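Here you get one chain, nothing else, as structure tokens; it is the form predicted on its own.
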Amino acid sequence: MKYQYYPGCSLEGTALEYNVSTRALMESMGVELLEIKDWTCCGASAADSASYFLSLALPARNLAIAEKTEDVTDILVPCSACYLNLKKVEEKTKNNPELLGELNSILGPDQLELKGRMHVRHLLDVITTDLGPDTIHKYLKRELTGLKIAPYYGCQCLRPYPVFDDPELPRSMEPLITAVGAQIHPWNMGGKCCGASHVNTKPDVGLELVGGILQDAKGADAIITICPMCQMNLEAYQKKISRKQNINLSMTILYLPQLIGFALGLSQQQLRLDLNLSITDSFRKKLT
């Protein structure tokens, strides 16, 4: 099983331990990850609003550059925001020559041209649709039973493309979780947006998402993410909440592949758990 890679800014950065145990995830299963070479930032949230068309030029070059490995035509994508970017010019372009054309245009000067070849496609698509939880079994190490983990999944890797789970109810997570030992805390918040950047630009109205994120997690042993933003999100802000809502809000945040990873036996510097802002000493002791 191969993949084209596309890590993105963020995990060159701040979400470091979110790339490292999503490479030492695959590679522990057999699967090829080939970076794509010379990639380049996405534009984020950023480039929309300075420019709309700017926002596609960036994606799409990334995608004219994978389209040059023939053989490998599905490009792995753990950053939710990324996966989103990417994809958006993938639909977009699939209908509409015209904008296939303008952005042809820009890319023609370094020697690339995109002709529509490539899937983007979210990790967490690739572990479930592709891998799956018998494939996780049959790899496992370690059995996480007495983990009690809640899933979310935030608003980018299924809105507005629902490839793969439904936004509203997503469940994907699921039988991955369950497929090594753990259990699902029951909530409904797996789908809510955890404010994203609001956090610093509306801080009273994304301190409001997080903490009814945390309080609702409450009884878990983990939140488990798939996006960079939701991730620093939920275990960055955990202290100020707490003491702004006056209750104990603690809260360990994983990656998915930390989490899987672990059970297949990597250890905790493989998967890079010292990075994570939030692991509480009781979950610790249950990893022992």
Contents of the next structure:
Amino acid sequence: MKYQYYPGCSLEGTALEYNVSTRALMESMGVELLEIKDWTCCGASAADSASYFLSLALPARNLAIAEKTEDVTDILVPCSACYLNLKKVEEKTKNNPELLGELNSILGPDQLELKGRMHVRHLLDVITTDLGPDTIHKYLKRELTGLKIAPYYGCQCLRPYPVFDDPELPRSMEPLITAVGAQIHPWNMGGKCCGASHVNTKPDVGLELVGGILQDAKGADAIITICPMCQMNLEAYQKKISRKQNINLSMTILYLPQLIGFALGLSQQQLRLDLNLSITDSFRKKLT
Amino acid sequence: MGNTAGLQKEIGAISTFADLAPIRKMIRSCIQCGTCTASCPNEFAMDFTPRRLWRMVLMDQTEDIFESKTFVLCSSCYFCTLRCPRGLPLTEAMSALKQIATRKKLPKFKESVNFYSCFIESVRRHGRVNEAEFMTRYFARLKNPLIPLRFAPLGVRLMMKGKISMLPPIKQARPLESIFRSVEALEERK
Ligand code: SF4
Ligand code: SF4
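Pass me the form predicted in complex with the partner chain as well; I've looked at the form predicted on its own already.
Complete assembly follows, chain above in first position.
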């Protein structure tokens, strides 16, 4: 199995452990990733707030480069914000030759042309749809019995394009969690919004949303995320919100491939658990 | 809604009808059912509900729209877009309002506008985002010494983990320059 790979900017910086653990997990399941050559920023959540055409042209450039590798048409994207930006171009150009022409007039001077052949796939989509619990079982090295996991999906892998899960009540991570022997923490916050970049521009509002998610996770051993922005929001402000609300909200926050990777026998070092900002002592004890 | 003279002057720069026209077209068939408001996680912090905002757009109440902070409080969760019974592209319409505020550099939204523009400028310079450089410029532009303090503890934690570096980014060709220029030219023609 082979995919083209778009890591995106966060995965080279603040979300390095998501990059490392995704690559390690895929390798251990026999999946090959081909990083898109000279990829550039997809525009994150900022381009969309600055210019409509820029928000499509930035991801389009990466898709056009990926198209040059003809035999692999699926692009695997771990970051939900990058995923949606790239997916938008795939979806919007599908039946819109005018838009495709406009984007190509922007890419033309760089000798790039978008034909619309690429399929943009979220990491969770690939793990759920192409690999599934059976593949995980096949490679399982240690059962994570006794761990209760709250799956957090966030927004942009679910909406507005419902590709692999229910956009209101997502459940695709549940079979993966049970496949590694862990239990599911029942909650209602899986598909709710963490406020995205509000923590930077509207901190009071952002922290309120994050606080609600952390509260509902009480009783779980960890929240599992599939997006660097969700991960950072949930792990970086726990002390601040706890102080504000006068309640202890400390909670382990892991990326999905870190959890599955650990069950598949990868070491904490291979999954870079040292880079996470919030892993509680009691959780660490459970891992050993 | 009281409008200050300054704001009116600012918004005067927006040719109301022309700028709002595409947004009005997007939401033309709104039936004011309120599903968007009921779905919005940020509604608690908004001065006008999303339903009210769409009504204001339909009525062309530009000054009130840009006096309100409703659209910058949209975090693009796409719940309203998913649930609107008329299938309207509401998140995109929110973004279109943010784009006007960014393009016109409206001071009322300076935190958001500076955040978006510093980010985009960093992308234009390097092709990828350099998080440390982008945040430094964002703080510099806000000219508020208290805001960096809000981020200092996190910045230190990230640096200790080696996740952000304070070294200036390596100078390299600007791989996106031609794309940025073409986009600017295309938008001017539109
Ligand atoms: S949900 Fe759609 S139709 Fe209903 S008020 Fe909102 S925009 Fe209008
Ligand atoms: S997309 Fe924006 S306006 Fe719509 S529900 Fe989400 S936060 Fe509210």
